[in-house]
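Let's start with one chain on its own, the form predicted alone, as structure tokens.
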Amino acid sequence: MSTKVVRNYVNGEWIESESKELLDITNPSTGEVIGRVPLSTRGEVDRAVEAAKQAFWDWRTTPPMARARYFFRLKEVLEDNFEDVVRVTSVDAGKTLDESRGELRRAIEMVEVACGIPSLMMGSSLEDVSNGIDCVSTRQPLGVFSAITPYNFPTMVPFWFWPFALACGNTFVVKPSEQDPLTQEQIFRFIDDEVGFPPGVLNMVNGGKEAVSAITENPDVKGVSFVGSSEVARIVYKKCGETGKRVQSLGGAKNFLVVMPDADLDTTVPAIIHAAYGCAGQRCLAASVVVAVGDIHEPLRDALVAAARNVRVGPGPEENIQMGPVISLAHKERVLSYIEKGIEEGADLILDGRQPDVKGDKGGFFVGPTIFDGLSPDMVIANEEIFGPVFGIMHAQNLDEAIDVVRKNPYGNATCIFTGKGKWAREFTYRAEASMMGINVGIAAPMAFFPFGGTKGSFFGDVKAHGSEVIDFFTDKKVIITRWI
């Protein structure tokens, strides 16, 4: 791949940003540079939201089945195209193979879901609210909508949002992640190439805090969607608030995966493991803390440790590969920091992924799995999000005590209980505060006709991505009240 700096795609064009200021792209599984991503400016913003809204009037009354249809040509050009996103997703962001083939498998469902858009959008009636008074709801597209996402999932989170968007019959502008911007760019090659929504219906702009600044004020953005860290996330919510934009701001994690006594190590143990180092642990649904109750302590911990070291670490893009690089190497050295941290707090560090060994890096941001023993819940590796590929064992006597530690805990984007008892399980939903829960699975990702999001500080606003009522978030229910005399 080689060295060139990435473009906007604005009003159905290819354009080069009028900015100065670039950003290396690297690749995580060797340093390597491969690209250069300009940080667009305001203005670039700006025209790239005009160009969406000039666009709105003939998409917004375009019908949601000739809308649809759109998307059933989507699906088939991402299935066309299938490997050669899942390559650029592998060198771009540093995931596996099968990482990247998992992500955009879970972007097309979405897409698959945004066909049914004319059942999705329906309104409601009642005739005779009063004596010879109907009333009927309808749903109506809003205007201009965009999102902010993240680099942890360059390919599926774009898709959480303008597929719904679109099929509802709004217009749109996506600003991916500065730090791989190039699986987006590929896909709105083909998207460009091989779909063709009229011009100014989908747009792109790449760039950083100034990009964000501009969707975020500009009046005629309606609504903004964002995923990142629940420092930023507070942020974009009052921003969007004081401007009156509808808002849905994901932001960070730290997920408490219960194991009761009674649980089946022989499957509890690799849900964990793949939960924990999956991504390289850069996802808001990782493993951050395991919470062992009652006397499987010690059998769990044994069983984790080696099973986390039989995990292959190596370059993203190499075959039969289980767990990639980190993202950068600034993120790297955060990593590494918050392992210092828990040695600090006295935490005990019996699987250390510091210096892992990786055949045949040539300088990539490796971290190995990491496994802390002994956390307590004052602990700051107990608490905040590290988004890596470390976490730690927390012993408690009873389910109460695991509840406890998972109520109190700042974040509340996911939870997960491993028991073969019912009356354990439904005590822990009922009562643990996440709003994504998982009953022996390690991962409690909604497919895409399920509300995703948490609660706490893991999210700021109202209606939460994909699922069948984020068509909620992108339209306005109209109420028509009726007399004929």
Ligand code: NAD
Given for the second form:
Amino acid sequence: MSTKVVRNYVNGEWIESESKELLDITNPSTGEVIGRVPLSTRGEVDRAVEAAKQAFWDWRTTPPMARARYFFRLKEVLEDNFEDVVRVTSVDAGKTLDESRGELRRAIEMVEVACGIPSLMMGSSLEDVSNGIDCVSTRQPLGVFSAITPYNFPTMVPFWFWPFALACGNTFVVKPSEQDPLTQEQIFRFIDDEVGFPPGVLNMVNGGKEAVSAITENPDVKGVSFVGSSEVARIVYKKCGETGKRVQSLGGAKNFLVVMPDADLDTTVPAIIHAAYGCAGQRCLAASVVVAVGDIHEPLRDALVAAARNVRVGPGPEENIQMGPVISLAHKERVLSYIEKGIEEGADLILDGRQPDVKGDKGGFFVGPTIFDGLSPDMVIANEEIFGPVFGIMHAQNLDEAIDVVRKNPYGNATCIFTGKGKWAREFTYRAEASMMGINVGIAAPMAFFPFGGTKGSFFGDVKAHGSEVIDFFTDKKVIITRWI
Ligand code: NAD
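Switching forms now, from the form predicted alone to the form predicted together with this ligand, please provide the structure.
The complete assembly is shown below, putting the previous chain first.
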């Protein structure tokens, strides 16, 4: 693992940033510094955008079949280097090896779908829209797009966007999270060495707030895909509105998992444990609140505590670990402060993960599995995103009460119901307000060919990530009306 400064990738070249501001990159499993990341300047972002702008016309006029061939090659390259990327992600983000494998697999699925661009990008036509007049609607790329991505899926989230944008004929600037930029650096190395997009077609600039402002304010950037906290998602959405850009801005989450009295506990409990503690709770689809309906409350609570006690916590890169650390010391402190808040608010801390027993720990950012019982809808810990291995159990009398809680929550990313009754499941999916829904599934994660994104405070924009609809985001629908006779 390199300890040197991460470089930017612009116009087909690796470039050292001119920035004087650098941040340490830490291995969350040990607390050790493993590299430094520059906070690139506005000028550096502008140069990357200019390179992408210059590369646009040649790339845009490359036939879609020929563009698709780069993605067939990219898939092979990612498969060939699969375990190398996995190891970097595991050290960079503290994820377990299986979690790192899972997100790379998802990234590859995006590439696989982008290979179908000649069909995905097709328009439509109709003869005789009026006598002797024909009409064709065709999709055209727009120019330079950019993605600003979060730390919690350092491999996958950039792939939600740029393969589709490039396949459509646009060029791109990726701005990865400054907290774990080594994963994208590694992926870009493989792309540079073994795929070789024409210079300027795909660029990467590292940085933070200033780089984000530069992207959202550059007039040559036609559209921005953002994923991160709702606070920043709103800022990016607003700024792109002011500067007249297309924008899809995916924010934070508070996901409710409703367990009906007839739920099968043997399958429901492992599903909830996986949803709550996978990626140490740092998933926008993580289980945040379990709503136990009726008399399932006690047996469910006891089974969840018993299962949570058995979760093996340890360094991400070690084999047989079920839960790694959170990303940073600052984030660990934030998660602990929410546990304190829950106690202060009167919730019942039935499993305390504040001092987890992690074998051989020398300074990793670990928080153990934590569960509160007795949550009420007005509590801060029932409303704000904690983004750590902490969930609360709320007791509802019936399905209406449970749906009401989901509807009133300010976020609307994902929600799930566990039941054997189709009537309850139907009622729930019909009325609860969240865009990604699971029925007897704890993590409702849409695959590459379906749209990904929430509603309410979890999403700002209209076209969501990936799926066939994202082609609308990355293209303009041009209509050509023709008369020859
Ligand atoms: P974050 O909002 O702190 O950072 C996201 C990106 O925004 C980073 O690239 C960062 O450099 C930049 N940024 C941070 N502060 C900024 C500011 N003040 N101005 C401009 N840019 C800024 O998010 P994070 O902590 O990296 O990621 C976790 C969050 O992402 C959680 O809220 C999680 O729910 C959310 N998330 C959402 C989805 C989704 O699909 N909705 C997916 C993954 C993560």
